[in-house]
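In the form predicted alone, a lone chain appears below as structure tokens.
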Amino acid sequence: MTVSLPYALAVWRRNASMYARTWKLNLLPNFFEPVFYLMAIGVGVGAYIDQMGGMSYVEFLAPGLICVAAMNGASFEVTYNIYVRMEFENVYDAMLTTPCQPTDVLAGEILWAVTRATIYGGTFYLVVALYGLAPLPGSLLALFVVPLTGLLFAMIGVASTLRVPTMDFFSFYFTLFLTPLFLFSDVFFPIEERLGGAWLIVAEALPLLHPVRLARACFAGDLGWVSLWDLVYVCGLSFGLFVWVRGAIGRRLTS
């Protein structure tokens, strides 16, 4: 099944027009969560920590929280919002009465989720820059990591949404999946200094670790082979999930 870009963009425009009506209510809660973490933990707890990973604690936190903001923006869009459109509002049923195909719906939703992630992550980058925590010009490369983070978690979220029987299961997704990622993916402490052996191997499988590490390397101007591996991981997992979801969404929307 191929994707029609005009139809995918039509799905994107539909979501963008709906978001434009309520963007303040949608943006503020998820945007301010990492801001509060930056202030409370970075500035507050950071006052009692001399260094973390060779830098001040608030400087260590900033790149990771940018990726967290992008993760949140994409995840809420492709879980609750897609489920409501699919099961309660019957939006996709209406779309499929047009020449739009399930793969076009998928591509449009993923494109919109990446857009939301970019809004959240990009805006948070500006906050970090205003704090003086974004060294230029190297940190600008982290802006390319933001949509990649959105793409990765959009694909993970869509794959999960297509499998849940009821919307109540999303509480497990956020509490038992996203929250552990948030806590143990190099955001708050360098895992290579606190974990060892098999735990580091397990950590390498965590999807949030790779964009966080990539963003931090951009901030530090220290891109190397590890950054290449992080990029390959993000792009490879996103593509693999897209291949699987492309078939699954066709079965779900036409059943």
Given for the second form:
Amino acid sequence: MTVSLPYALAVWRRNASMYARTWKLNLLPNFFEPVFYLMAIGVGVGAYIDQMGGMSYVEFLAPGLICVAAMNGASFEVTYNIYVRMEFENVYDAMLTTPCQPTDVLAGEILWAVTRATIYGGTFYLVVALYGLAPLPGSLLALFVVPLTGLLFAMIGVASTLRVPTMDFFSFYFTLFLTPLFLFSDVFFPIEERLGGAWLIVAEALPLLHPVRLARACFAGDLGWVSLWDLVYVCGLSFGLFVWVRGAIGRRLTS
Amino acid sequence: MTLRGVTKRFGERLAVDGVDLDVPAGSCFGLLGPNGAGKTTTLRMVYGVTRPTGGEVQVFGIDVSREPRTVRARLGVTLQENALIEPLSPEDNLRIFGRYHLLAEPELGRRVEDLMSFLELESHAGVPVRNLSGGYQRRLSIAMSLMNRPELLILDEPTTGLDPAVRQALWARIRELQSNGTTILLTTHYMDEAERLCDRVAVFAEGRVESQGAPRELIERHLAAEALEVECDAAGERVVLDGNEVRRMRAGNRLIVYVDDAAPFLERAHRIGSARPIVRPTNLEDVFLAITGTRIEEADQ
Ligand SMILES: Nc1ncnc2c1ncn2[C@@H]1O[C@H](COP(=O)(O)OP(=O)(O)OP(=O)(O)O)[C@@H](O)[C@H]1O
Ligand SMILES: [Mg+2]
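Can I get the form predicted together with its partner chain as well, since the one above is the form predicted alone?
First the chain shown before, then all remaining chains and molecules of the complex.
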């Protein structure tokens, strides 16, 4: 069954109008979070670090944190929120009484998660730019990395949501999966300088590593073959997961 | 709408077992049956959200599993459990739901307004749904299922848990829709509701249709015209029956006897001094119990 964009947009719009009702409350934390990170770690810890990866520490940190913001924005949406809509609020049962199909519901939810990620990552970028840490025009390219990061983590999250037996498992997802990714994906230190040999290849499996490296390359203005590999990884894994999830959500919603 | 040999299996469990139904356009059809009999599962197969394990479902002459979008564009469903957005008002709920049918302004606004007035929701237009009474929430659910002006309206227990006034009001709306040509398919646990609204009913038990027909027809087919209810023990029962082999049912102390002429039985009931004997016409509830409630009967005999 193919996706119908108008129906997917109707699903997207439901979430968007719920978000819009309280947008000020929703948006405010997105501004404070980056400020705290840049101050405490970028400026605070950074004062004790001469340079990292050939730049000042706060410059090193900024692109990675933008991707983390996008990752978090998408992840909450497709885990807790989708689970609640599916299991407790019967939202999808109601949608499926209309011509909307499970694939449309999936596409609308993914689109919304990407939107949410873009809002998170976009505000973070704005704060970074206000700090004077976003070189133009290169860093503008990183704005395309934000929705891609959202897409990747939306797909990983939905795939997990369709497999968890209860909502409690999401705490594992966040503390045992997303937190280590956050800490070990090139955000705080260049991972290739810490790892040797075969471990370097293993590290390439980390999903957050690729958007972070890509965003940093955009900021530094030195896109290369590695950037192409990062792009292929993000798009390829997202697409592969979409194919699997499309089948799984059909089975879940239309038993 | 036609179902032919429709079966649904969940693992080991056969939830619907070889169901055949015909619902002519413009009629009102009721699915009756105890909890877990397979009514909701049958409805879900009609609108194509549950895929039958076997058999065929045709709605508007279209195979639902082939063209679910086309079929669902022409029908509306009120789910057994309300699926409303609690913090939003009825008006906003209707608006969001209308978009799933790809309705846009100004048509969307017109329909929302019409439905608010049709189901008498205007007085509560701006109240968050979570603050509405069960009756108003149910009205809203029904309004949502009418958003696309459906030719077939599916109502899963539309009036369960509602007060008599609300039920009367909703019955009036359902009748009005039917008189305007809408086909109605509903489930209910209220036999008075089924008798009042339905042209035909099907009684489900454990996934099978045990009996179907017009309510009057079912009553005549299964039971005698009058029902006598008396309170008595086994000895009293022998006196009341006086050797007649008649259909009867027992729940605890209460005995119901189905006969064409209850007068002689009533007289004998008075003779044994039975408390509060009642004679009334046999109704659909008796048929329901006769078909599905055999366990009580057997246990007490
Ligand atoms: N998704 C499912 N997975 C497994 N079993 C199911 C599923 N849906 C329904 N069943 C089972 O199928 C049977 C029929 O359920 P159904 O909901 O159709 O009954 P019902 O007649 O609507 O009952 P009620 O009057 O309580 O609403 C029940 O035994 C139920 O437990
Ligand atoms: Mg049911």
